[in-house]
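The chain below stands alone and is given in structure tokens; this is the form predicted on its own.
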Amino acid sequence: MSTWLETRRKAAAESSEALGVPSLSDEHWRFTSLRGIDFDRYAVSAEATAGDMAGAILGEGDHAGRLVMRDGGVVAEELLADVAAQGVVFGSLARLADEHAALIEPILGTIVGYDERFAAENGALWTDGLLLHVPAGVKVQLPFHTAYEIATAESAQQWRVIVSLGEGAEATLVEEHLPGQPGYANGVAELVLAETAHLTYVVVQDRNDASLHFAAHRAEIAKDATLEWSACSIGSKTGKTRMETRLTGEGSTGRLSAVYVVDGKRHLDLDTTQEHDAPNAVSDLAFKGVLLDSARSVWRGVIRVAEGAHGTDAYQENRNLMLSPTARADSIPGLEIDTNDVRCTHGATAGPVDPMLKFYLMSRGIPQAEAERMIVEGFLEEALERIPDLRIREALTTAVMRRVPV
């Protein structure tokens, strides 16, 4: 293990340790209890078997690379040899520490730091995972697909993921959790854009309904860069993931999508925020979620503006469609705005089924079912349809809907 590598997991571990557990007194986990959690029980498994993707909603068709982690390592890896003449280099983390340190140094452990208690243990106990490099002008059409899965019941999984586009670059990387045996996931990303660059990045979580899932996504967007984060939650018994964008060049666009479905007693709390660094930045947010039985859904979504970032125009949006009574979200949407010239606005929405609504479609022969899944759909539709790719868009529907007994 190289020198500065050893350095920031001893950093991560320290920070991992002084930090502890949160609890509901810390701002960012006040609706998000993890009391009764016993964390050192889960380990990571040393045996990485091999296998296929099973449940992998977006494993289907072409694409330019393909990587699979099972447990603890990478079991699987392929890159189109006509992509790999370009300079694209994609594969395990953990194999190309060494061999591309100058590419994995400068990103490491820097976007997202060790300041908080489940990015520090990560940064210190990751075993495997991504690495995505894109040279400058290369546009790669077809789609890169990752998948992640905890194969052995009751252990852990600690990945990190690393995506660097150089100038002018294009891409789609697709990142996949599967439901395998119940466990602890816990992982990062992070994403460097250079100027002009544009991708479009697809997570979906589907983990088992007894796992525990955490993640930390958190991206960089130079000048006139483009990224297109589209995310779906459908798994895990308690949750949390951070998706941070950072708009740090004049220009440059983030535009940030999620679907969600919640139902028995899971627990999902999405941490986003879009911060403008730069003059004349776009990022556009809108999160739709459908909530069942006595699920609880948590957004907390922050745009933040830094002085001199003038043109700023940000938007940000939750609606939830509660189909349960006894189903509960909580909205919290923030400005922080240091300076003037903006535009920024937000809005947070939670509600049942509109009567009028289904009334109207039974009034035509719909029967109350199909008519309250047509509506949930319709509902969900505008979300998903900000996902270019159609084959993926369509994909995600299938999975989503399946998820609503309605």
Second form
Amino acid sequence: MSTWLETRRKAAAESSEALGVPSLSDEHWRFTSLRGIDFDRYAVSAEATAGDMAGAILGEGDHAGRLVMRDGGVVAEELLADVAAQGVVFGSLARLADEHAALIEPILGTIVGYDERFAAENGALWTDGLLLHVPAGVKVQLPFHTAYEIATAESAQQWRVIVSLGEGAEATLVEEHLPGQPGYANGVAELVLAETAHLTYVVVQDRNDASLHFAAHRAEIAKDATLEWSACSIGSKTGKTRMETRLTGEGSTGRLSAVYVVDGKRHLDLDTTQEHDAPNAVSDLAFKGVLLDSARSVWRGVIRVAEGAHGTDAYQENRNLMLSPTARADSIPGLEIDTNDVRCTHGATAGPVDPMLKFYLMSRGIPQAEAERMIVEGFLEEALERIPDLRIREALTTAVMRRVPV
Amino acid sequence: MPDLVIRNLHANIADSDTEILKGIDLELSKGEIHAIMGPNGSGKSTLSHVLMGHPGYEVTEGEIIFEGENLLDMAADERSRAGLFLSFQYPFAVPGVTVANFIRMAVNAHRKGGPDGADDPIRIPEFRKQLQDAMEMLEIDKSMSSRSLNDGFSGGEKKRFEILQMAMLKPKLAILDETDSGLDIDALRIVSGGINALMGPDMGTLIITHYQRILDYVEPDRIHVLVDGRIVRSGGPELAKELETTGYAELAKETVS
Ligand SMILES: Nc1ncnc2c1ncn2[C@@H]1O[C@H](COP(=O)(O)OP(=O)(O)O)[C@@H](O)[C@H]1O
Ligand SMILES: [Mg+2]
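In place of the form predicted on its own, the structure of the form predicted in complex with its partner chain is requested.
To see the whole picture, the full complex is given below, headed by that same chain.
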């Protein structure tokens, strides 16, 4: 293995060690307790375990490339020949690390640093994952479909994703975290969009209901580039997912929508940033959640506008539909603004299904249970309809609604 | 026996002692159009909601019989499937549910009405055709069917979509709560035309309004005046004209004294 990689792993390991497991007194962990979790219990899988994408939400169908990581390694990867012929790199990060060191070195560990425990731990321990590079000017119409799964119960999967889009490049990446076996998943995704690039990024977190899921996804978006990011979180027991966008170029756009359904005693923690470092950029975040039983969700989102980022247009909202009186949703929006001439707005709500709206539907002959379902689906649809690809959107709607009891 | 019989109907706001309807009697048969007129706050919308089974009100006395069945034993969806329809004064937005999907769900819920509750969904082409015809009748642009129902619609648009739903569900008893409000004169003509086209021997209509304007387009057989939760007077169509000159206040006084 290359020495630069060794050096980074070592730095990450030291940082991880020094940071230690966060406690409730850490500002970002105020609502998510890790007490009683014995992380050492989960041995990191280094080996891959044979298998396929059987648990994926997005079925067979046309794709530009497919990749499956099970436990420690990628077990299947394919890339359409005509896509490869255009210079697209897509495949196992471990396999491609040496060959494409020039692509990886400027990104790995620099987009997502080692200043947070789980990201640092992953920096030290990641075993495999994805490298996707779309060269300047290449537009790939079909989606890349990737899946990550823990196949060996009670083990840890350390996954890593690197995506780089050249100037004017276009791509759609679907990243599914499959139910598989219970265990501990920790990963980092680093995405870099060059000028006028366009990435549609769909992340489905459907990990086992008994799994721990930690992830830090972060994107840097250059001038006039656009990131359309849709997240769907319906799995895992607890953990934290960071979704961060940094708008580094003037006129860039970052749209981030998420739907989540949390039931039982599960706990979902989403931490987002919209960092405006350049003028006239647009960011728009819409998170919609449905909470059942004694489930709990936490969303903490900050809009950060740097000095000189005039003409910023930033929006964030978190709406929660509470289907149980014992469920709880916390929304913590935040604004840190260091410049004038900006438009930043936010909103957060949590409430039950509006009984008047339910009455309206029932007055049309629709039975109560069906009316409630329609209201829930309609509520989530408002976020899901931002996914441009109809096939993906319908697959996600079905998967999400499966989590909502009739 | 008339198809709809309301007898001594008293209703409170749920979980409170505030009585809004204070003993209403009314009879209506299919093929008839009745109008209920009354000032703001007299209880007109409450009556329409109570007829439809709104959970926010509690019937404390009296009964509502429709085609021999006690409506008070039925939830709103059952009343709808029994043939009632309410055009809301303030229709709700249904975010994320398109007009076409919403109406199709409602139509299918009605078709499922058999005793075994078997599914008998309408075929999509047939549904599309019916919806398109009804939209044409109400001069609604085709593209509107893929928008979320009432979401961001103007007041007048919402009223048109209420009548569109009525056209698709073909009720036996239509309750139209201030369907004329928010409509400009052209829209009023179109919507009234729609109501008249749907009206027939198999449908009764209860038009609720505080203006007599819509009654120039949809002619009632009888008019009832509702003041402070009571019907203070009933009469023929000429009552609307009388009201216009005397006003509700005079009329209420007259009746009480
Ligand atoms: N849910 C409610 N909560 C409080 N007051 C209500 C409620 N519903 C009706 N009312 C009161 O009852 C009276 C009648 O209301 P409504 O039926 O809407 O009158 P109308 O439709 O004739 O204008 C009004 O004074 C109104 O404020
Ligand atoms: Mg009213």
